[in-house]
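Shown here is one chain on its own, the form predicted alone, set out as structure tokens.
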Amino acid sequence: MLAISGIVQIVLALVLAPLLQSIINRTKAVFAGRRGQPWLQPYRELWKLVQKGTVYSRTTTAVFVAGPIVGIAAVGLALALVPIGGWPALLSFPGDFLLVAYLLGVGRFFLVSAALDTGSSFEGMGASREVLFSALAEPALLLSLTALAAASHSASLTGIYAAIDSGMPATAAGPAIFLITGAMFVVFLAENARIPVDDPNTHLELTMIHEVMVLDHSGPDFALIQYAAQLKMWLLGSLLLGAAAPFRFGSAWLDLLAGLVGLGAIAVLVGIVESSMARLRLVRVPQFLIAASILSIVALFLVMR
């Protein structure tokens, strides 16, 4: 049974997480007074990147082959130790929120890698930039995730997001909790590229960062960027909600569709933020990267003492 519902979570990731992306851009086409794009465009860009064929440049050697690959793997990897819905992970063993965390550094290195090897000075600055904010998003995500290993007594994700239910906010872990929800929505906004911290539609030389990585990718290399993208979004959104809403109906299918309802929630959410705020200045994206791992230490300490 464990094993059925872990690889029902990995379908429904596989099947459903190019959607979170299509409500953000519907919740920001009604903040806009648009009717917005088609609710599969994302699943239609996909396949047409997949039918395109692929060219690489004759300065890169495998290592940008490589990237893409990899950080889809990583990220397919890190689906199977992340529990939604209440719904226990496919893989759980103590410890394994750490292998989360390192793997989607893994993705980050190779994409990085990927991007130094063509030997354009334009994707090296949008690597320099991503390798420091991801540096300074890391420890809040680490963090965050200790303290509510902390606060459940339980060292793997499946055993920490089982033992957070709707009581525990009431709790004295309830500020904790709070804190850590705060938290990791920062981190799911500065890892997924999103405003405050890049804008995924931005043309601007001078502000790019995730996107000017990527730019000799084309096709299906291209396709897998994109797919891993919205697959860490599904990922770490999984990660959010179990601290945000961890609701349970006493009913496994039950729970299931609550986590499915709430990861859309959080695609409405930041489809809101996009909406209602502009991007930060660039010096003052880590101060809004370190006040996270500040929001997590203090959390850490609240359920430690």
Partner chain sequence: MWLFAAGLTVLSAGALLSLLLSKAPRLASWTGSAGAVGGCLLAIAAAIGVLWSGESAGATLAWEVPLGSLAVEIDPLAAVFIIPIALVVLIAAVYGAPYMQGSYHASTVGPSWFFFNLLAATMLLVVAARSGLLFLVAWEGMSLASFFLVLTDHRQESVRRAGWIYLVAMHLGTACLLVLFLLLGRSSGSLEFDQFAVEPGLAGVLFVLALIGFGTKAGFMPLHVWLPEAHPAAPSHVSAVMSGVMIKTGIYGLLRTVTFLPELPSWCGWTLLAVGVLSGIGGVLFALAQHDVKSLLAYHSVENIGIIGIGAGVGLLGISYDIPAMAFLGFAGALLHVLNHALFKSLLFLGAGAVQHGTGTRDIDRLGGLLKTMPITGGTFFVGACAISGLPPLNGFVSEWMIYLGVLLSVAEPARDANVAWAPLCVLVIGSLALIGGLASACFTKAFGCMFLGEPRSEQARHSHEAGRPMRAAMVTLAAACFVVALSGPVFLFLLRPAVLTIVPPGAREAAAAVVPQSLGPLVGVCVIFWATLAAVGLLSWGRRKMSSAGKVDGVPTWDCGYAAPTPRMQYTASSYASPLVILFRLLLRPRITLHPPVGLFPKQAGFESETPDLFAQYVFGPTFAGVAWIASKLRRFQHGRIQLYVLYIALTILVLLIWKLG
Second form
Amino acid sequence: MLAISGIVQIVLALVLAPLLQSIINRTKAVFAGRRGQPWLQPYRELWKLVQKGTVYSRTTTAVFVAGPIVGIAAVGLALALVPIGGWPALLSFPGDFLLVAYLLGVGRFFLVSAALDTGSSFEGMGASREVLFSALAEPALLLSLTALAAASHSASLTGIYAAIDSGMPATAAGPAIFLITGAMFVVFLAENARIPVDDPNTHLELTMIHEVMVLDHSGPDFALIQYAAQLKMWLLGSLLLGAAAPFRFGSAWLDLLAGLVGLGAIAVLVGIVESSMARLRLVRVPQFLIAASILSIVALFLVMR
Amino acid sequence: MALWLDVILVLLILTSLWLLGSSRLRACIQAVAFQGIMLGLIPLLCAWPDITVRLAAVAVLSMVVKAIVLPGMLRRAAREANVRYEVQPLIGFTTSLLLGIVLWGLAMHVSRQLPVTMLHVTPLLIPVAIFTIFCGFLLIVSRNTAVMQVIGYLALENGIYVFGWAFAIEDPLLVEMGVLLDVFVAVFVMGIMIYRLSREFDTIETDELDSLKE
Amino acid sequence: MWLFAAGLTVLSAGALLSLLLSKAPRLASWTGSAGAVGGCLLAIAAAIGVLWSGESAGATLAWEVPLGSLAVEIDPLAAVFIIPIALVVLIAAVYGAPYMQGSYHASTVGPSWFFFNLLAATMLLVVAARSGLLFLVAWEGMSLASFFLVLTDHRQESVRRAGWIYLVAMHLGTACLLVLFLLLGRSSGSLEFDQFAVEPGLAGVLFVLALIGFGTKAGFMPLHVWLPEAHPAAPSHVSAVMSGVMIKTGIYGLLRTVTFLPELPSWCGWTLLAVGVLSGIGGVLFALAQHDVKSLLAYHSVENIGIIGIGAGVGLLGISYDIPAMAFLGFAGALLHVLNHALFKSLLFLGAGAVQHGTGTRDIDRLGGLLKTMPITGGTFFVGACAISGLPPLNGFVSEWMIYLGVLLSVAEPARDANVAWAPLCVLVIGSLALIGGLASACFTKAFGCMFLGEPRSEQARHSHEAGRPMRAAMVTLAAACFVVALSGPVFLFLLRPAVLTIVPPGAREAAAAVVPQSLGPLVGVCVIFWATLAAVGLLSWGRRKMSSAGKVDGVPTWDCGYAAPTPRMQYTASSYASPLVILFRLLLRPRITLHPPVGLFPKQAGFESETPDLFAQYVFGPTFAGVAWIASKLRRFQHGRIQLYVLYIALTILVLLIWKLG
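Rather than the form predicted alone that you just supplied, could I have the structure of the form predicted in complex with the partner chain?
Okay, now the whole complex, with that chain kicking things off.
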């Protein structure tokens, strides 16, 4: 039974992750007064890329090919550890969230290496920014999850998110969870390359971060990268949601449905943020991420006062 | 009510951190005004549910002064001196934030050592008070614009106010009047100083006062 | 035990023979290398025997020295250190033979092998010694042997300078150790380890002495200043041994001292933790700012020693506060990281040596594109880079994760002790390990990316050549070992158990041993994910290869946004890659930037230079030693060469002594 629920969650993630992208885009379209793209547009784009040929620069080596593959493998395995809607994950053990964070790190390491493999100065620039921002986001994520572990007296993701339920915010740990939600939202935005850290729609190579790193990837390679990014958004969204809106209705299927709706709500929220905010100046981004770490540290102190 | 008090205290922590990390004067003044509102709510929540008229009056008065009057004066001073940003602080904004978290740890530590047993509401009151005081000091020491220093002074006063509430919960009026008077004098003096500075030097960087040394 | 003694004998024989044969470099190199390999194999066999049976093996010989006996024993703690030492020395010896012949003057080969084998023998002896005097003699021998190895290329001014800094640092450390052992042996009047006793109230002082004395060898910040000087100066296989295992003898000494100090106050653990955090973050930040690949690796040694220090600090706190999970997993993580760092750091140093061998430069900004000409070196360096960044599925992650888990299990405990300052503990351990991990990734994508990927940035890089077969074999073995340790993680829990229990005081041993079954499940879970990652990557690459045969276009230039004439010099350099991080942390790093911006409408020449000297060397040790030198120069007045006055000094001294004693 446990295994089945884990597999159901993974299948849902694999199928529905691109939909988050279209929810964000539709929300932005509403704000801009446009009709917006069809709901299935991200799927069509992936399908189109898969069918295309691939162009390899003569500078590149095997590292360039390995980047997308390792990236998707790492995110896929991390998904096996992350629960949604209070359901148990496929695999769960104390300290598993560290493995999740480091698996995302593996994907990033290979993607950054692949970017440097092209020898392009733009991609080098993007890679340099990516490693800086992710190095600052990592403490915020891990400290937030540690604070949750201390509040829920459990060291595994499944245990943590099973212990946090609708009653939790009204307890003494409530203010701490409020802070953790803030910190994790910042990490969510930064890791998924959204405004105010990065602009996914920018068309100037000099200002891009994530997009510029994958300039040289094409065809199925690029499809893998896009899909991995969508899965990563699903994954970090589930982590955020479990702390931000732990609604439980007593029935497992309703809980799962609430989780899916919550993920959609997060996507809408991202769309609202992107429509209403400007991007931060690059020099201000580190401060934004450090502030997230600080929120999580304050939360730690509140949980264990 | 302890939960709501905790929420307010956490908001106080966040506004203090905001003061440390922001360079925009207008945002800082708003933050300090927000702190004022929070401070006004603290006595009400502490004494809930038996609120006397006197208590309510004190709360409203302090809210008016701390959230409307003083920020308004500051806003005017900033506008007349024509400054909008703290440009080059002695300690950078990110470093200030990191120092802030160290100060928070320190405040927690200090408050554990304090032999205070009369806290019947929340154990968070004392550390937050100490932390706000520390932040005020840090702002005064590390910022160059006079407006920012006044904001630091206000934060300091806010901390003392919270501290006063932790102890003088029985008869707060004395502490209250003392604090208000203190603030008035401070803002008065600082206001004059800002005005004079901007008139004499066309700037309110207190660094420029160095040139008076000779 | 006789295996170990035989190993030491073979090492000494190899040393002497290679010195005798130094007129024939080829033969000397062969004997030296063979001696090291043979001796290390025997030592490994001895250590494995001890770990397998769980029983310590010891021997005491008569030795006509006051306060000393020739007591030698291999207990589990020693065995855990002997295995990486012997393994890394063995592999470095295989690598060193062709390396020395290619890069160094023929006359230095024989002596170099003499000192190399001597270093190996003394390191093994340090770990096995059970008497203070023998320990100190071996310790000093180790320092001197490595000093001469650093000076292999003594014709260069910078190498001589590095050698002196190293020698001075080592002796300042040894001075503390001397005091430490005298204080420990004072009450019993003997320097035997099993006779050591601590006078009440002295434990903290002894701990600080050990921290300074052993910390200098280990390279804890701010005592690390010799590392970034000495490692780049030494030949690469020697750097691999020095950085991979020699500095670990400092960790060994510290842990061994802890076993003498039963009742450590909790501030000792906090101090070690703070020192570990400082070394970890400081080390990786300074590494980011380096241009020379070997100084970059040297600073990463500081970082990894910091991680080991964090682990040991968590272990000490676990003992002080009586929290078994922290005690066991902290020490276990630290010990496993000792092994892991030995593997990947020596791999990286050997890779750096191969690059220097193949291109003639160590400057990252002049390299690039080496993966095409040096595929084996590049591939193994990449494995090392992933491992040192703590990425799954490699060994660096397992040891860091054990430290994380120790804290996490204790924090999640429903009945956690309210007297412990948990929040600062979490911030120090989890926050800083996370930051270190992220920054290390940044640093090694920089090092690997700028050395091996992209286009060659200089002529030397364009004409590089792959290392010889023994050198490649050495690197491949180490890379494979990184995978083996990671994929068999749970086994190490049991192998390390007796060693950890040696450190934990007797009263807490039972509780600490109970942590093993508790942490086995999580470790197996990590291992499952590791295997699954490898399987998934293999499967996906297979599928991808099936797919990509259609419509593949090769050999086009990299997309350069429409610019028609890109040159390799336009690539992002290592300096610019690290620059945002260096600027963010400028308060600590204090980089010196020399900028000549382009001027006018037709600028002729512009330049940018950045250099990051060591903070502590520049602002702490530099001024201190300058002050000492100033005082010494004042004292020189007494040293003028007139015999009459010297006699006068002697006479005066005798007079003063007489008056003091008799008066």
